[in-house]
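Coming up is one lone chain in C-alpha cells, specifically the form predicted alone.
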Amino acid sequence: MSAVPLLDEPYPLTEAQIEQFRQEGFLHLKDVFNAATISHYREHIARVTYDNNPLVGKDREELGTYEKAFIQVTNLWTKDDVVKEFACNKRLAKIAADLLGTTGIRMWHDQGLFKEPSGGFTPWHVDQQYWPMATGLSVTAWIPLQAVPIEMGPLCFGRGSHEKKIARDMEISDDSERYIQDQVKKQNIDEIQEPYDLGDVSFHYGWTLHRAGPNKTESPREVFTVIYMDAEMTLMEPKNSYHQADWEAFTPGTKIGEVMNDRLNPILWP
C-alpha cells in the first residue's frame, strides 16, 4: 500500500473506544499508519522543523524548562506541500471527529515537536489554556515519526482529568509540575505512561492533564501533533495575553464571537 491513498481511506473506531476517549481523555491507538507513509513525509516534517528551529542560536543554560524540552515548530503545513498533504489528511480527522462526536472538523494548528537526545522533561499541563476556542471541543494527534520507548519521552496522561479543572490558568512550568503533580496525587488520578510502535498514534482533549519524560536516548524523539477543533468552533474574548498571541496566530481573520473560518482553519472533514 502507498503512502498516500492511506490518508484518505477512514480508520474504523469501536464504539468502546469512542467512549473509553471520552471517559479517560485520551486514547492510544495501533498501526494507524504504515511504516511507509510515516517514512514517506517524516523526511519532509523533519526537514521543515529544523530548518526553522527557533532554538537556533541560543544558550541552552539560558532557557527554561519549557524550551529546554523540545524543539517546537508550528503551522508546518503552511511551509512545505508535502507536509500539508499529511497534516490535512481525512483519516486523522475523521477520528477526530468520531472522538469529539461533531459533524466537522477544523484544523487549528499542527507542530512539529522534536525533542532531542538531551532533551528535558515536558512539565504537567493542559494545553487548550493557551487556546481562545469558546468550547472544550478540541483534540490533538500525537504522532511519532519513530517508535518512541519508554527512555524516549512518550505522553503521559492523567485519566479522567479532563473532566476536573485542575491548573487551567497555569502556564506550563517547574510551577505547573509541581501543582498538577501533587493534585494528580491527591485526587488519586492514574498516571497513563505506554510505549509507542511506530504507526501507533494517541489522541487527547485540549484539557487532559499530560506530560513528558526526557529523551534519554541517544536519537531524536521526532513528533508530529495536529490539533483539530469542532467546524463550528467560535473565537471567545480572550482572557489572557496567550489566547490573544494564538488569536493572532492561528485564526487572525476571526472576530470574536465569530465561527473561526479563517484561511488558516480549513474543514478537514467532512
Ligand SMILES: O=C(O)CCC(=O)C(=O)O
The other form holds:
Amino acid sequence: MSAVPLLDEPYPLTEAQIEQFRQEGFLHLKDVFNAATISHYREHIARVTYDNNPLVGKDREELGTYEKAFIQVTNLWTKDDVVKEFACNKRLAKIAADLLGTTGIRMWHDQGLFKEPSGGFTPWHVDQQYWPMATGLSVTAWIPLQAVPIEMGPLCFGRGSHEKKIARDMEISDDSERYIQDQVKKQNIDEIQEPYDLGDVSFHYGWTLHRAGPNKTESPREVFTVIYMDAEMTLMEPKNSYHQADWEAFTPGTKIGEVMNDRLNPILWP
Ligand SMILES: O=C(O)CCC(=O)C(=O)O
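So the form predicted alone is up there; where is the form predicted together with the named molecule?
Then the entire complex follows, led off by the chain already shown.
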C-alpha cells in the first residue's frame, strides 16, 4: 500500500472531540496513520534525528535533567525532503485548524524527540513559555513512531490545566517538575497518562501542563512532533531569552507585531 496518499486525506473530528480538546487541553486520537505510513517516514525521521544528535560526544553523567530526557532535533523538515512531505501533511494541519477553530494553520516548527533506553523523565512544563506568540492559538501534534507503552514514557497531561495559568514563566527543569507536581496535587488536576498504539496521535495546547516518564525499555522511544499555530499569529515582543532565541530560530524574518509569514512558517492548511 502506498503511504503517501493517506497524508492529505481528512480525518474528520466530531463536535464532541473538539469540545473535549478545548475543555481538557489535549486530545488523544486513534488510527490517524496506518502502519505503512508510519514505518515509511520513521526511517527518514530517525536518520535525520540521529545524524543531527546534539548529544554526540557529550558525557552522559554531565547532562542535566532536560538533556537526559531525550535527543531533540528541530526543523527536520528543512533538512530532508521526505520528512518535509510528512511534516507538512494536510491531515494533521486540518485537525489542528479544527481544534483551534482557525481558518488557517502555519508551521511553527517540528521536532524529533527520541528518548533513549536510558532516557530520563521529561519534567512537567508548558511549551508556550518558550514561544514569542501573541495568542494561545498553538497546538502540538505528538506522533509516536512505534507504540508507546507506559514503561516507555508516553506523555502525561494535566486535564484542564491550559486554563490554570500555572508555571507560565518556568523553564523546564527539576524546579518545574517539583513546583508543577505540587500545584497539580493542590489544585486537584487529573493526570492523564495513557499508552499509545501505533498510529495514535495526541494534540495539546501550548499552555497545557504535561510531562513524560522515563524510558524503562530496551528500545528507543522515537517520537516526531509538529507544532502548529494560527495562520494569523503575530510576533510579540520577547519577554525572556527563550522568546528571543526562538524568534531567531523559528521566524527570523518576522518583525514584532507582524504576522509570522517567514519562509520557516509556511501555511499548511488550507
Ligand atoms: O516527548 C516528550 O517527552 C515531551 C514532549 C513535549 O514536551 C512536547 O511535545 O511538547
